[in-house]
Structures are given as structure tokens and as C-alpha cells.
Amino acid sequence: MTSGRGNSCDVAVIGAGMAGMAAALFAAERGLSCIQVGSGGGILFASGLLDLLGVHPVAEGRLWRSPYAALAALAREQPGHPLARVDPGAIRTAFESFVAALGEAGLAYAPLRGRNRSVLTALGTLKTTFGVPLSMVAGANLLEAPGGRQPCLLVDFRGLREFSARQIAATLGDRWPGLRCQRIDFPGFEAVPELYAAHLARALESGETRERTIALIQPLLGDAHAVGLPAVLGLGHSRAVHAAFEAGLGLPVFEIPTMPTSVPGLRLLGALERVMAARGVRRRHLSSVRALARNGNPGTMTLELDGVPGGERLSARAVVLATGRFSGRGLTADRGGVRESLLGLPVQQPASREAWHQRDFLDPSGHAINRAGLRIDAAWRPLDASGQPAMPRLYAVGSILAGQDWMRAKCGSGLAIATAWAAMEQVADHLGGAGAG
């Protein structure tokens, strides 16, 4: 095992999904040294949109214009929901801080106005969300135009099978009469039978490819007030590519998220990795935690890592579990029930497997198994079988928490960001500020 100052920190964050990234960011912004363990691969499936709370109650499928009004209703009706336990003012601050950090890393979001927006999807449906990347916001503006939806051109590329402008136009045609679609060849890829969004995004970072693509679209504009494209307008330089398309076409241009894994997911992961580096977060992205225990010093915990030759041992004054549910392997399930994977912490879950699911797979109320997770105290510490904190400085955030169905409630990013902020306030308070370095 290795040892030394580089292996000690104030806060160790286990997990590198949205909740883990948010926890590491908020730890660093509070002056706490942080080591983050885990891969951010799950973010690759993200759309780039940041949901706060779009649906409540889930069983009714009610959509909310104001996520904060939805949060108020949630607090009245489901006070045990993790989002209901966070002060709305703190949630505003957390989102603003998170979005500002992404902007510093080159991934710009439209200003947060305290309301949900409708965003066009690759299926031709409308998604209710809160934080919208700047490259997508012109589409939301069109959908909300006070005088009705103005004519718009959707463009796709021959061979890009994960996106069909024709399908979107057909799905929305009766509600958006001025929506047109066109398919063009992608410059330089005319002979390629199957295209992939990430390849096109990289190609559009070449000025020549951008100019050729813009030249192909210009004759198709007609009466369009805006142009919608699949989300392929660059990777690391998406802001510049998007600006070049708007300047070249002389119209607002908006991206539409493609099916996962998506270019917006790649951008989000890249931006968060740049944020972590800029904030001094030390990452062990190829490692996993084999064991976690309190050591002889009552103020620290030891993490045993796999993933490097000989393993590694970390010492932390506090540990944050941001390991997610089943896809993130924070929870595992077998015939005996659902278990927390690292420490065997008790999981709040239905009494029997028969109660995990409704008879109807598409039951609007969802399935009870989707609300399984860890119970926590007021300080965001997971509880043991006796109802006491499992460890004095062990905290849990994100989708591993019990009592929420983030997918149906459209609150995944909100759950991650808000609970990470609230838990890190407790961590900073318990640690009394920065210390280990």
C-alpha cells in the first residue's frame, strides 16, 4: 500500500456520477481538500439537461411550470423525500454554483430563471427540464413564443441513425404546422454508410467542415425563424461551433439531444473533469473502493482501493457515498433482497420481492423498488439497523437515498446537486473548516 500526504484528505467522495461530481465541487468550494474515487461513465448517458423537479405527484404525471412550486407541494405531501429536506434557497444557490462552474469550464447554460422549460427531444416529444445548455435554448424559446410557434427548419444527416428530423416533424406536425425537415450529406462523410454523433462533433471543430455544412443548410432556410440540428456542434469547443453556425446562418440555432450515449453527455463529463482539476480535486477515476473502515484515529476513516497495482489506502476525515443505485452499483439485488454494496448498510425496501413491482409495467405510480435506498438522519448520515448513524462522518447523497423515484419525477440532477450541497454543509460544519490538505 502507498502512503503519504497525497493519500489523505478532508473529504473522500465515493462515486463520480452527478452527485459525486457535485459533492466534490462543493467540498472544494468550501476549502476542503477532496479525493474522488470512481468513474464518471454514467454521465455519458446524460442529455446535458439539468432537471430540478418536473413531475409531482408521479402517479398523476402533473407537470410544473415552476420547480419551486413543485418543491413546495412535495414538501407538504412527501416530507421524507430527499429534495423536501433541502431548503429551497439552498437549492437555488447550489444550482447557480454548479452551473457557474460548468460555464467556467466552457459549457455554458442559459440563465436560470426559476422556471422549467420545454425542450424538444429526438423522439419528437417535449421534455420538462430546468437547466438548459445555451446551445439548446433557442428551441425552448420557439416552443414558448407568445405569438405561437414560428416556422422552423430541422436538419439531419444521411447515415446518422440515432436522429431523424422527419420523425420529429411527423410527431409534432399537428402542434407545429411550420416545422419542416431536410436531410443532407455530412461534408467529407458522403460515402460513409453509418455516422456517429461524436465523430461529427469532432469534425465540426474544423473550420472548413463547419463552413461546408453551413453552406449546405443556407439554401434550405426558406421562411424558418430558427434551425434545429442534432446535438453535434462540437465537443470541447461547442460554444465556438454553435456561435459559428448562428453567425453563418443568420438565425438562432438550437441542438436537440440525441439518444445515449450522447455528445451532450460527453461535453458534460469533460466539463466536470475540467472543473475538478481546476478546483484541485484529486481523482482516482480508475479505482474502486474495496473496503471502508474507521481507523485507530477516531477522527479519520480508511479507504482501501482497487484498480492500481498493489492497491492504495486513503485516509479521510469524512466520506460521502455517492454510489448511485443499481446501475452505479451502489445497490445490488438478489433473491434475498436489496443490499448496499460497500458496507452492507440496511436498505429501505418493500417487505418482499413480490412487492417490488406493480402488475402493470407502465403503472403511472411507478414501482416500489424504484424508491428503495438508504435512510439518513438530519445530517445526511446513513443509518444502521438500530436507526443510528452508521459512522459519525459518513454521509450519503444522490440517487442512493430512499423515498424518491428520480426518473419519473424528472428530478435526477436536482436530487444530485441539492443533496450534495446540503450534505457538504453538514460536512463543513462537522469538520470545522479545512484541515487535512
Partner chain sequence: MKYALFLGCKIPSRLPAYEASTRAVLAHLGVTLVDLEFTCCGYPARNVSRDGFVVSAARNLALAERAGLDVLTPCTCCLGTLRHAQVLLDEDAPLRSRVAQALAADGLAWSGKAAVEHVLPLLARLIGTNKGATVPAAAVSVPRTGLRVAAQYGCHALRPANVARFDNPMAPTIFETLIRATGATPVDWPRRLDCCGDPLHEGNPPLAEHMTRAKIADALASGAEVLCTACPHCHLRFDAVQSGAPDPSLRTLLYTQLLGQAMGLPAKSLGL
Given for the second form:
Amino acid sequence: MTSGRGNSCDVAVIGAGMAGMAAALFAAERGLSCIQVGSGGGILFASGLLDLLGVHPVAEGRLWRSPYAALAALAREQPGHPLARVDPGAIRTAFESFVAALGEAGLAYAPLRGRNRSVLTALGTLKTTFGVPLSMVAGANLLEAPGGRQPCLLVDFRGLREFSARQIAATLGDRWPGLRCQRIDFPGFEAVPELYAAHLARALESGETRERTIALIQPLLGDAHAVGLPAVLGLGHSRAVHAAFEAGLGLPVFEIPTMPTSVPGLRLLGALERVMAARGVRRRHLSSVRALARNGNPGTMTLELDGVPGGERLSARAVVLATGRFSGRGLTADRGGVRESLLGLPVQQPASREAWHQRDFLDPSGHAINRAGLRIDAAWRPLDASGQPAMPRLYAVGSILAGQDWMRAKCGSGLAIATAWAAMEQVADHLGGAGAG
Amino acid sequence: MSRTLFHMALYAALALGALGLLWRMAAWFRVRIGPDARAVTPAERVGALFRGAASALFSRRLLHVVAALFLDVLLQRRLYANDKLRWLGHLLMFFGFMLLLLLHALAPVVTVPLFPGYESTLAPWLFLRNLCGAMVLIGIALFLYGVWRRRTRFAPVRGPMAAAFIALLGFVLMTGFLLEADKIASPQAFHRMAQENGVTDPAELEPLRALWAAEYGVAFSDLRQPLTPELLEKGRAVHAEGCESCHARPQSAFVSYPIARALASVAGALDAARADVWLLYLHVFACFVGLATLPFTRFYHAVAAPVSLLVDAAAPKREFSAAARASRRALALDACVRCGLCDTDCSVAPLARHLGNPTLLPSHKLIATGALAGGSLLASGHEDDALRAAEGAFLCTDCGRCTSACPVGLDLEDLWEAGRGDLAAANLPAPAQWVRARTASAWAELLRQGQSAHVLSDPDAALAPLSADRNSFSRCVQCQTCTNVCPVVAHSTDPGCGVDLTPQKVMNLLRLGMRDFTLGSRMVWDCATCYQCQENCPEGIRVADIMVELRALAVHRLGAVRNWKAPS
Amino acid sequence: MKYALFLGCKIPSRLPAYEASTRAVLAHLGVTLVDLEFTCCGYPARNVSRDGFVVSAARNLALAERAGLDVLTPCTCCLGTLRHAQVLLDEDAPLRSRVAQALAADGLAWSGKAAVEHVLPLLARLIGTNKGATVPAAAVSVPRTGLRVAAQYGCHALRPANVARFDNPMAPTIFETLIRATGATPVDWPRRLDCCGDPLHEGNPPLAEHMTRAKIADALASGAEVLCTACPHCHLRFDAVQSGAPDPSLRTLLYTQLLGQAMGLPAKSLGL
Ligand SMILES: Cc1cc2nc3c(=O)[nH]c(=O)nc-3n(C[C@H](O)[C@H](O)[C@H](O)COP(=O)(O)OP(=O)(O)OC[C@H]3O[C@@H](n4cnc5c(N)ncnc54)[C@H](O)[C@@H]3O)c2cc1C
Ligand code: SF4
Ligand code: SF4
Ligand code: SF4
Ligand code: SF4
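The form predicted in complex with its partner chain is what I want next, because the block you gave corresponds to the form predicted alone; please supply it.
Next comes the full complex, and the chain you just saw is listed first.
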């Protein structure tokens, strides 16, 4: 593989959402040199919970206890779904690998088991997900406890408007009699009318503020078997903060994700960036790919970047398109319909604009437009108008792919991680086969 | 020349000069620059001077003072380091002038006692006088060339006093040379001397005249005999008897002699017009004028600059008491020679040119600082000057390059800091401060009344193109990420010094078309430009860049409705 | 290897040790530094005039360009500002022509040829550190073994990343790698990427102090013995906030000094 200096690499990943990050990580793990262009993506809006597949079929809203059983059903009933194209064993490996990398970067996840978990949300609802951060897992354990839900204390902070323990208790109270709530002043921020979660998270990374907060909660514990807090237990050093709370309170402590954008989103983004730095992925932040062209067959590909003085040109042997959908700007909608933004690749989409949405906006079966995206061949290469791979070494992963509705199927991270893994397998295969030195 | 007239004029000039000097030097203890200077009385400042002088005299610092006297004052070491050409010019002027002053002007009290048998018309004095005069003239020329060579758009304010001083110096030298030339060429002067020496017999007089015509440059119009060698030989014998002890051949006066030759044809006419008398009057009285006005021309630097250098040497800057510092600053106003070397080196000189505001430049800032201390900058009608001076003062980067460039060794950074203190006291602080005087909405209301409300005019677009272009912020989804990563909001836990908005709210005001409500906002002004918001914004909005642009816009738009008035 | 050294406004007058140690270390590594008649990078002008800021910056870039040299600066704020000006000149054509006019008055022109580089990445290349390297670099003769060092990156070296182009702005590693190269141990501290507070010290001193003290306390709590800087503004800020205390509790050290010590250069040449 090429040594990866300066502006050339084996794989260029366009996009830094969950799919782009996963692709870059897996490229690095396969020993491919990698440059990744783009910033943030949807990761900031994530809750830190890694969904694999929670709902299938979307129209029925059926929740699954086992994501692998759900995957099997999906493969049977919706073989065109990108997740259905990936071998479940590979998905398992990909998730393990992804979570392990996050753990190395300081963001620990509870060991993955073969089943989905239920996690408390800030609205008091339960969310079905797969990968749960260690700092939140005590909550899932409580919820799922076979012997019934034990007494629990929820604490919130005066001024933190995005999180109300009282609301959660009100929503869940009748199903969880031992759930109590308390409000305290956040130490050092007593005079601040409006609090922001990340500021509290940073403050808690200081031992002094931590001690003072623990001391405020201690007298409120009562009969609680666990303590739930908004997700503010540290940012880059959440593991230490969470451990200190559990040690200080002598009880399991769990975080409840706040409304996006939240501390867990920032944590996840930070951890993924640390993963990239540690694996030597060369990042190009705040810039975007303006044009992509290929030289020779299969040859190399040239990426032109915006946002740096004089522009920058990258040369890559393979390119992974992980530019997301509309919010990620991978897809653009206009009067003529939906296009792929960078190369104008054809997008599988409803025949007319009228068919984009169901008549009822809240229709549980979702909207056709949400399943629009790129069609790909068996090697994860997007197809051009003639049905052939648009470029021999161009691959597509993540939410830009057609035939899925990740939001309703609760499979966002699963889609990103699984497709990135599968596509990178192909990339490695193709590049290896191309006889690189 | 009448002795009484001479003496009267001399003493009058001396008295005037001395009084002027006292008056000007009193300012060193009177003028207050900087808030800390207001806390000390003139008496304390005089006391500090004596204490400082005493402690310097009786300590090893004395060595520093002596070294400074030679290296800094006499040899101009600092000027040498910064501008060799002007150093040469200054050295030529200085030594030429000092030698003329000592050996020529003060001959009765210096040269005569030191050199028995001194006569101004003997060698080497003829030559030396010309040499010194020429040194001064060449020095002036070099100096003017040096100034011209380093000319910039904003020359230091040298003023009519600087030109008057150079003109007077030139005038004294020119009249001196002319006077000497006239004396060389003048037949009348020859006859007067011959008479005084008793050479009246034509048999002696004619050969002497022949000799002086041939070898001493006298322009006789009535020589009766051809200048034969025998005649000259005779003349030489007469000369050896009566004249030689006082008169050397004037050719060594390498400036005056050629002038005398050039004047030969009009020598008679000059005699008839009594040129020797009025040239002498002009020469001497020009000197007296120089003496009397010394404290008020740029020549005053010859007093103030050495004092400044020696004071500097007497105590390290950091050890100055508040009283000493106060005097030191007032002294700096006088000691500045307006050389402009600081301006050439100033870090913000390109910005000064761009903004068209010379008060960014140190030599101009020094004057403005003085004007502020003296009150003239705050007089009504000078509002614009005051505002510009404030702009200049607060754009200084404190780089200290002016201080190292200054040949007089002025501690300019201290002066700038003091000046900024005075500006703040006059309600002219840095923008980050004066904006604080009102809340963001009070500013917006002022803008509305001023009818300069939200228009995306061209100058706005050049100052703040991002905030003038909807595309740069319209994609904001109000996700709060910018606020979450903002350290300034995070550290605003004390309402007394915290921010009013958040970056996300600033972006929202822009989206709502309420840009005027952001301009005076604490958030905009307290933004640390750490770029966390911009780096993390999921929509790629250039939040921090917008913040900074809003400040530039605020300086202009709020500045326009600020309506600053000098405190009465 | 030859660079035009851009010291900026703070180093010569307030932190001469940074100039001395930079020169000493780079001379030792065989880099020639050229002094041009640079002026302010333009940072202070940003609050007043966008054009004024770019003109100030571009003049320096044009001087380097005329000398055929790239610019090397030890100041992260100068780095950020000069690079920012490059970006603006690159993306804003009308601005470019206004600036060209201003420069032409001085017989200068900007075409973007002169690159701007900070001392840290250059040092990383010179002493041949690899990412994650754990052994002292070859140039190091007196490894600073056991010294626990907190790296202070400085905002403008990192962000915005497309302008600064220094390292991953969210997870930079270059400073820690360079610390390891001296044999010292970098400490991980939660506030390592935070602003030092310096830009606020005039506008809002109490807030600025709050920010600075939080960083110092954090570095101390994380076990740092030395706070290592690569920017005069950060460095002076930490010293200023600690100067009131009887003895500063967290020693500040410039990276060039740390490396110079490790290379066995005489303390005096490093301004120590
Ligand atoms: C509101 C919200 C909630 C979420 N909650 C969850 C959750 O609970 N559980 C979960 O598992 N996941 C969640 N996610 C994350 C989700 O998994 C991913 O967002 C989704 O899989 C899409 O990822 P993506 O990488 O395909 O696209 P995106 O995240 O949209 O990323 C696209 C990337 O491409 C970049 N890009 C686009 N064009 C270019 C170009 N020309 N050049 C360079 N770069 C370009 C963009 O800058 C961006 O970085 C959530 C996301 C959102 C938005
Ligand atoms: S200290 Fe101020 S006035 Fe002096 S050279 Fe520097 S910027 Fe100019
Ligand atoms: S301050 Fe000093 S350098 Fe500047 S003009 Fe005056 S004497 Fe010259
Ligand atoms: S981070 Fe960006 S999108 Fe979010 S609120 Fe701030 S400016 Fe708006
Ligand atoms: S640049 Fe300003 S607004 Fe943005 S995060 Fe930093 S301090 Fe806050």
C-alpha cells in the first residue's frame, strides 16, 4: 500500500459523519493510508447510542429485542436494503471493532451483547438501541431488571432547560413507582440563569466541582438504588468523571441523553476524531470536495478541495463517498428532482415530487423520499445512468444509499458502520488486487 | 561694533534664553501624563529628581551616566544603530557647531586663555573655522537627505520651529563665511590695519599692498605698479615686520577664500556700503536670536535630549517612582527631536497608512499625548482629532520597536500606556470598553434614532461581508453547538462580567434581520476568537469570523452615533 | 533550509527568550533564518477594518515573496492571522485588487507564493518524529526523562482548521509527539485545547482571568510540572496571571527551550 505522505493516499473518504468515520477507521485498520475530508456531519446530533436495527418493518413500527433477528427478517423481506447486503457476522465484527476503537479513545461502551437495549430518554420515553455508552448502561440495567424496577433518584440542575427530571418522573411514574426527582444548583453556576450541558460537563472534569456536586446529591439519595443525571458527566474525560460519581455516591450512576445537540454527541465526535488521529488518518476539516475526477483506468483519482488558500488537490487510489443525505448535503433536491451533489449521479427516487411524501406527514410507514439514494453494485460502487459503476474505484456508504429509512428503522449507526465495513472490504480487495506495492 | 550694544544684546539674549529655559523646564514637573501622574505634586516630582540625582551621583550608576554622556549624548550611539547617514550628519553638525561655539564664539573665554598668541586670522584657526562651518553645512545637507530618503506618507510633525531653527543655523554660518570673505577681500580693512600698524610710508605700503593683493586675496582696485618679484619681496619684508604675527595666508580658509575671490570685483562697493559692519551685526545678532529663542525652537532638544538620556542612565526604567515617571514622561515630550525613526519602524505603520490616521505612528502619538495632557486635544472643535488619537492609541501593539528606534532613548511604551490611561479618563477608552457603556439594545435604539439602522450599504459589505450576506448564516439550525463549545459563555458564571447573549443567539438575531442588536452585545465584544464555534458548527457557519466582523462594523456604526463630547 | 523569521509584536519586546531559543534550536538543526522588515501581522486591526487587517498581513507576505522565502513564525496568533489573510485574499477577488493597490504603493505584490509555517511542525519534521513515537529524537542528547509536561496548543494554531492547517483541531497530537521527542512525558489534561484567555485581558479582565486560572488549575490537577507553550501570547498570559502569587505554581516553558535543553544547548542561549 502507498506510504501516505502529503496529498496522496490509498483511500480518500469524503464525509465525516458516522459513515465517513467508520470508513476511515476501517481503512486504517486494513493498513490503507487514508485522507478524510469534511467536518462533523450528523454525529453532533447523535445521542451516543449506537443503533443497529431497532424497527422492522417501518410501516408497522415493530420493535425487535434482537437486532440480528431483525436483520434476518430484513434480509428476507427487503433484500434491497443496504443492511441486508452485509453478512451479519461481518456486522458483528464491524461493531466490535468500532466500539473498541472508541474505547481506546476514552469513550467506553458497555460490552455488546446480541440484543437491543432500552434506554431512558430526556422525554421520559424508552429508546431501543444497540450500543450503549458505559455511562448510560446502569439506566438500561434498571429498566430491564427482571425483578421489577428498583427505587431510583433522578437529579437535574436549575437552569438546564433541556433536561427536566420532573418531566421524566411524571411520564414514567406510574410504571416506575420508586422513581424520585430532585433539583439542585450546579456548583459554581448558581448565578447563571441558563445553563448549557457542555459547560457543566467541562466543569465536572475539575475535581473540585465534582466533589461539590457529589456532596450536594449525597443527602438526597434516600432509598435509591441508582442515580440518574442528565448527560453532563465530563466531555473528553467522561470515563473518569462517571467513575468518580459512582465511587463518591456509592451507587450505580447513569446518564440520560439530553436533547440534541448534546454532550454525548460532542463526546462521540471528539472520540472519533481522536480515533482518526491515533490511526494516522489525515483529516481535512472545514473543507469540502469540489470536484472529483479520475485519471486512467482504474488509475488514480483526483479530488479538488475548497476552503484552503489556493485550494488543495488530493490523489487517491480509491474514493469513498460518505456525504450523507440532504442534511449532510450528499443529496440535493430541486425542481428537477433529487441529485447526488458532487458528481450528479442518478438517484433512485420517487417518480414525481408528489410521490415524495405520504399524505399524512406523520405516517408511520415513512415517506418515499426518505428512501431515495444511490443505487450500488455488489461491490458498493454507485451506478451511473447506464447502470454501470460510475467509476471503477468509487464506493458509497452510509445514509446516501438508496432503499433505507434509517431514522424510522432506528438503524443509523448500524447502516453507517456495516456499509463502511463491507465497502472497505471491497476497497482492500480491489486495491490489493491492483498490485500496489 | 559698539561694545555696549553688543553686551546689552548678549545679556538680553542670555536672560531671555534662561527665562525661557526655566519656563520650559518647569513643564517637566508640571505636565501630567497618565493617571498615576495625577497622584503626585510638582514638588514631589522635584524632590524625586534630586533624590534620583543624588543616589546616582553617589553610586556606581555614575559610571553609567558618564558612559551615557560619551556614548549616547556625544557619540549618538543609538542614532548610529538606527540610521548611519543621519548619524554622520548629526555628528558633523554637532561637533562643527560645538567647536565653533567654543573656539570661535567663546574665543575670549576659551581659546585665548588656552592658546597664548591666539589670533583668529592665524593658522590653523582660519582653516579650523572653515572646517567647522563646512562640517555643519554638510551635516545639514546629509541630515535633510536622510530625512528625505526615509520620507513616508505621514512625516513627523516638525513644524515651523524646526525649519526656523535650521534656517537660523544656516544664516549664522552664511553670514560668518561672508563676513570672513569680505574681510579678506576688503581694501578698506587692509588700510585700516596698515594704519594701525603704522605702515603709512608709500615705499612700505605699496609693496605690502602688492603682496596682499597677490597672496592674501585683497581686491585692490588701484594698484599702481605691476606685481614684480622684487616688489613682492619687498612687501614680504614689510609683512614679516608688522603683519606676520597676526596674519596667515587666508587660502586655508577653504570656504571663505574662494568666496572672497568671487567677491573681488565688488569689494570696493561692499566697502563703500560698510558690508563688514552689517554682516557682523547680522552674524552676531542672529546668534543672539538663536540664544534667546533656544527654548522655543527645536534647538531646545539640545538641552532636553541629553537630559533625557542622562536621566535614563541614572536609574533603570523599572526603578522609577511614580513621581519620577511622571517627570520622565513630560521630559519625553520635549526631548523628542521629531526624527521620525520610530515611525519608520512602527509595527502598525502600514495600518496607519491604510486607515489614513497618522496618530497610530509614534511621533504623532507623542504629540497627541502631549496635547491630551495639555488639554488642547479635548477642547471643543477638536472632537475628531481626539477620536482619531484614541483610535491610534488603542491600535498600538506595544511592540516596543519605537522605543528601540528612538535615538533619544525615550521609554515610549510607558508613554503610550500613560496616554491610554488619560484617554480612558477622558471617556475615550478602547472600543471594547466604550461599547460597554450601553446595552446592546440601547445601542440598537440609538442607531434607530440616528436613522442609520440596518442597511446593507457598501461600506458595511467591505467591513463585514459575512454578516451582510444572508447565505453565510441562513443555514444555522439553532442547534446550540456553538454555545456549548464557547468558553466565554462557559466561564460567564459571574453575572457581573458575563456575556449577555450566546453565539447561537447572535446568529439568530442575524437570521431575524436584527443585526443592529448584535453590535453592542457583550458576546460579540467578549468573544475570544478561539474559533471553537466555527470549528464545531455542524452547518459550517463561520461564527467566529462573523463575530470579529461585527466588531469592526460596530466600531464604525456605533462610533457614528456615539456622540462623544469632551468632559467639561 | 531557509526561512524568513516572523517574530510578530510580542516576542522581541516581551519574550526575547522565545526569539533566542528559537534561533538557537533552529541554528543547531541547520536552519537559516533571515530577518526582513516585517510589521504587525494584522491581528489587532481585525476589530477595526477587514481591509486594514488584510493589507497589514499581505505586506508581510509580499516582503517574504520578494525575498523568495517562506515565512516561519513562533507565534500561533501570527500564524493564524497571516494564514487567514491568505484565505481571504484567495477567496475575495475585489479585496485582492484593493490590497494589490495598497501594496503597489510600496512597490510590493502578493501572489500567494510565500507559505506560512509555525515552528512546531517544522521542528517535528526536522527532528524526525513519527506519530506516536516513544523514544527521544536522534537530536536529543540530554533527554528530559520523567518531566511531566502539559502542552498548550493555542487556539489560532488549531482553529479554524482549514485556515490554520496545523493538526487535527479536535484531536491534535503534534505537540505531545514533540514533547515525547525530548524524552519528557506529555500529560493528558481536559483543558488542553481551551483558550488561554489572553484575547480578553483588555476587554474583560475578570473573565479572562477565570479562563486562565481554570487552565492552570486543570494542568496542575492533571499532574503537570511544566506548562509548555508555543505562542508568546499564551506564555505571557500564564506568567502574568501567576506573577502575583508568591511563587508561580506551574512553571511555564517554551517548547523551543524544552527542546534546546534536551539537545544540550547552553541555558543562556535559550534565554533561561
Ligand atoms: C438528529 C439526529 C439524530 C441521530 N440520532 C442517532 C441515534 O440515536 N443513534 C444512532 O445510531 N445514530 C444517530 N444519528 C446519527 C446517524 O447514525 C447518522 O447521522 C446517519 O447514519 C448518517 O450518517 P452519514 O455519515 O451517512 O451522513 P452525515 O452524517 O449526514 O454526514 C455527511 C458528511 O459528508 C460531508 N460532506 C457532504 N458533502 C461533502 C463534500 N462535497 N465534500 C466533503 N464532505 C462532504 C458532510 O460535511 C458530513 O460530514 C443521528 C443523526 C441525526 C442527524
Ligand atoms: S509600540 Fe506601538 S507605536 Fe511603538 S512601534 Fe510598536 S505599534 Fe508602533
Ligand atoms: S520619539 Fe524618538 S524616534 Fe520618535 S520622533 Fe521622537 S525622537 Fe525620534
Ligand atoms: S452551531 Fe452553527 S448551526 Fe448550530 S446554532 Fe451555532 S451557528 Fe447555528
Ligand atoms: S470564537 Fe468567540 S463565540 Fe466562538 S466559541 Fe470562541 S469565544 Fe465563543
